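Just one chain is shown here, as structure tokens, and it is the form predicted on its own.
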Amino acid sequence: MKSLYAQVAVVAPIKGLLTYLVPQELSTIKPGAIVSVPLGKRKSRGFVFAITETPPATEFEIKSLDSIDAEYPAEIFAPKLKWIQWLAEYYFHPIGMVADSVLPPLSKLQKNTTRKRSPIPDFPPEAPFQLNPEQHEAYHAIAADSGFQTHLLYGVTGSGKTEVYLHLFDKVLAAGKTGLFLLPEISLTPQLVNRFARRFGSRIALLHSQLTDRERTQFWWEMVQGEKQILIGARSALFCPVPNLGLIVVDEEHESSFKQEEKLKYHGRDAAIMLAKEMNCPIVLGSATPSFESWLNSEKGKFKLHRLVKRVGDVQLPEMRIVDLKKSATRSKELGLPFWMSEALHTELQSNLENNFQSALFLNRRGMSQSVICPACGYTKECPNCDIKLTLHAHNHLVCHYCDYHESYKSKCSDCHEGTLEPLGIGTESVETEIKKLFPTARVLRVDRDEIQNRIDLENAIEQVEKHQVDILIGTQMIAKGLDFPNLKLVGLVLADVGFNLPDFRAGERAVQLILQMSGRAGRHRKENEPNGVVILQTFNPDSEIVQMASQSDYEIFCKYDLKNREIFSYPPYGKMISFRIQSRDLDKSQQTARMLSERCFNLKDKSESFDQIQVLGPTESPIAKIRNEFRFQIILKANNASVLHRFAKIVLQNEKWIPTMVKLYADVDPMNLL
């Protein structure tokens, strides 16, 4: 018998597949096996991507697989492969530590641990509502395609898009096919997952990072089976290997969290993309305020367009009012009341109060304050190991929320040692402090990463609004997106101007997406004789166009105007985009390498024509020029072409010996976050 050699993709920064002679005693081996091979001194799993009789060309001695893992049958994972491939390909990432995501967390016979609390509540089963005409129409276009096609539905707030999903994975079922549902966050999931099992009961399963590792593993174990037919999770759940997929949605398409920042920086919507046309389903993009890229590959007929314009039962969209706050300040001032508190919220806030509705205040900034500083010498508390100012909690300790760096608050300058440090601007807990004094009698709520360390913690924050036992939410984005609270009729947006002024050519858009989307939260559902929504969008930036335009709560004109901002520049959409960053502990290290980055990068543009259009940006410093104690530099790529300048950035990382020890370099493909 001819010999056989096995293409492994072995988990270790190696780039390539490995090649490896399979025993005779294993010649039965099929692509998508799970391996033990050696690996130098060790032993290492492995992925076998393809089987030949081909023996590589090489002096050396070709090595035998060791074993093949009869936990996983090579079937479960055959389908992804191709999948798999792309991803370590387009993301520069090591083939064997992509296929390493795909597996679950624990072993299938590790002993089953008992559930504090079951992550999918049991439910009377619910019927399917009956769609509006819009919803009906969105439906009907949508279902119309089996095969890969990719849908945007830019629908509203409130206009029902998760009906018309529920239609489709009804579709979907009935076909004996299974589904995959996306969301960008945990805080998204505890509403939507009573949703889908109000309608689907014990057909559906969840994978995200609030699970415990065998919870993971048994929703894995029972959607690879075909005990369960919908997938419901955060981005890593496009991993698992879900047998027969009829559709893919993604939620919220918009939200940059789609976009993992470390390792393998994928975006899990275009990942998603990518996984529909291996499997050659259809996918659903959902939003009311589309990415600029989804929105561009609409009008290009990349993908089809169905709008939602209404809310669902003629529910009109919340009223907006603009409060400048630069003129409301005196005011404030004569009433008692902080800065940030105009007479208008507070009005708003105590009618609500009085007529037993509920308010959101949105601010997204935790903490006391944003950093202490001395009014003597201009002093301000940073972290020893970011490059970032120190956050005040709880008027008692000073907190990094990038390396979560803790010191005690000392009011004494540790500079001059005359002045006092005094907290300078707004976070959550500030705000939750104040409107606790000045409504006494107000249930109030705070939402924030400080307050909610976990799904149980936000379930129960969730019950506590739906059963009206609060009567004033605070909190970040993570109440921004998503929820929808029957009797909540007032959305204050404390200071909307934070995030505007960011480095980032994204930070309009995204402004724009988070005042919309929390606005969204107000006045979903009214009774007859009720108010509808009011939103009290407060800004020392009355004027900007950024504002303007939010408060038109129309999506389509802003995405326009700043898209046409982006053509005349060539930024994502119209251009692409790979970011280098190079870090290290050693600041001269770090600078020097990105210096001969740069080099590399210029002579290989003089070396060919082709790469005549590429733009090579910096080195620079990053706009955070220090995260644990490591120092960043960036690089920034740029072309119109895609292909060409994934090819460049190719040539570039080749040969990776040059690069001096102790120093990373990443490269971000598509990246979301240049700070």
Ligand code: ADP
Second form
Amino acid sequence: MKSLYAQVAVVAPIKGLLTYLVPQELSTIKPGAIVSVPLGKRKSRGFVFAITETPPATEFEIKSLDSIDAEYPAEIFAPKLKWIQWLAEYYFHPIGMVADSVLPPLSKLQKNTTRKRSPIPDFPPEAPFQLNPEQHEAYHAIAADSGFQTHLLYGVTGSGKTEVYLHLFDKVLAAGKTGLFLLPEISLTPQLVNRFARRFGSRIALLHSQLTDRERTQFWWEMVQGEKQILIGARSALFCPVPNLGLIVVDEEHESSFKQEEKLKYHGRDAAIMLAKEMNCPIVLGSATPSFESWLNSEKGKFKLHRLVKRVGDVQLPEMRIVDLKKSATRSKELGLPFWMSEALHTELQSNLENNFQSALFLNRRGMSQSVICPACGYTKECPNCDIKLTLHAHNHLVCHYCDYHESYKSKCSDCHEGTLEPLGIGTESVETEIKKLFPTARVLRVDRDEIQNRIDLENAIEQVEKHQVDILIGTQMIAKGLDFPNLKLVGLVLADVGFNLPDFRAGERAVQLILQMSGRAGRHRKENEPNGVVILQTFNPDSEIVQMASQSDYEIFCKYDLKNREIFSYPPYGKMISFRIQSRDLDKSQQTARMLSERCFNLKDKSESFDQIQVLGPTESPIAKIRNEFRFQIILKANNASVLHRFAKIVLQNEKWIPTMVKLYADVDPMNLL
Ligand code: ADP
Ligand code: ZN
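Could the form predicted in complex with the ligand be given as well, to go with the form predicted on its own?
Full assembly next; the chain just shown is listed first.
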């Protein structure tokens, strides 16, 4: 009998597959099997990717694998192998570490069959709504495909995208298949889950980071064994080996939080598209503000575009009014209002309160002030661990938003010992304090990362707003996404300029998305005789393109305009990017490594004409030059051809032995964060 060899992805920082001899008694082994293998002096878990009869060409002794894990039949993982391989290769991550993410957190034996409290509530079932003509058209156009096809569902806020998804899942389930619904972690709120629960009852399963290991293990098995048919989850749910997949939906596809920023730096949306391709099923990307990547793909015809241009039930999009804070400040002063409370916003808040409607104030900055500064010498307090100014919070705390360092705030300047440190700028906490003074009878709730530590806090906050126990909601981007509050009529963007000038080519795209998403919370439902929603956008830059375009509520115009700029400079989505980050506690070493890496890049460019198109930018200090005491440098590679760029980066990364210990080198393919 011929010997069999298994190509195994071992759970260790090893780039490729390792070959092991299959013992005679395990000769029924198949790709997808999980095995225990010797690795050095240890035993390690491994995933079998292929079985061959050809012995590998090596002078080393080939070891035998030890055993097959009986808990997971090979059929579970076999359909996922190609996708895992793609992730590992595309994102330059050890394949065994990628493969390991497909497993549930606990072993099945520990599976708890009776839950104390189900994370999915029981609900009276709800019949589907009759789709309106726009929804109907989109639904049919999407449902027409049963094989792989990417659809972009571009529907304004409140246009009924979710209802279209529900109908699509209905059809998939009726055909005996399963579905996967992906959302950014923060949007996985009970509002959304309850809607699915009311429609599909006990057929749904959940996977996200706030569930316990037991809950995740149980949902994992229920999906894998076909006991549940719709998996709702954050990007990590992609790794669950759902059998018989008939549809993937990625909601809020523009969200940059779909990109994982550590370890395997994958983009949930892109990985979902690859999975749909592997499973040969359709995928729907939904958004009121699509990413430029998806927009361009739909222009090129790679994605099919479907539009919902109206809100459901003839509800109008909110009216947007722009306030120039430079001009409104004088009047605010006369009225005894803080500079950021224009007369217009004040009046609207007041009348909303009198009419018993809810309002939301949005400011994308936590704390009491952005920083503290000494007016005598200009000194500002910085974090000792990070290249970041400290933010003043209540109870006289100075906090670093990157490493959570804090110290108590002493007003005497520690630099010149003369001046008194003064708060500069505003944050959600100072807005809350002032609002409580201005509207003493109003019930105020603040939702930001200081107040909301976990999912339960967020769920409680949402419930309070739903029950109208809150008149004025104040928050950061935590309140900007996906929430649906019928009585919310007014949205005030307190200082829309935050984020306009970040040194990132996506700053404009993100700012407009955030403005439109937050605005989209206003006036989503309207009973007869009720006013339409109102948005008051306050800014110091009323003439900026971002404000002008956002105010027209016409995302498409902005998209086309800003895409032109991207094209001129070959930025994504036209050009492709891979960034290298070099990080170390040792400043000299990190700087030297960055220089050496860039030399390697330039040398490689000289070696082949095909690399002429590759631009090597850097090395430079990262915009945030230090985080948690690690110095940060970066090199950005840019090119028009994605596969040439990828091949180039792969060669650069091939041999990492030259990198000094204590220095970390991270590659980030299609980086979303360049700070
Ligand atoms: P989106 O996901 O685009 O923001 P939703 O799907 O949340 O919009 O729809 C907004 C509101 O309209 C929801 O409360 C939803 O229940 C309701 N709705 C959606 N489609 C219909 C329909 N065809 N008929 C009646 N109500 C609908
Ligand atoms: Zn810090």
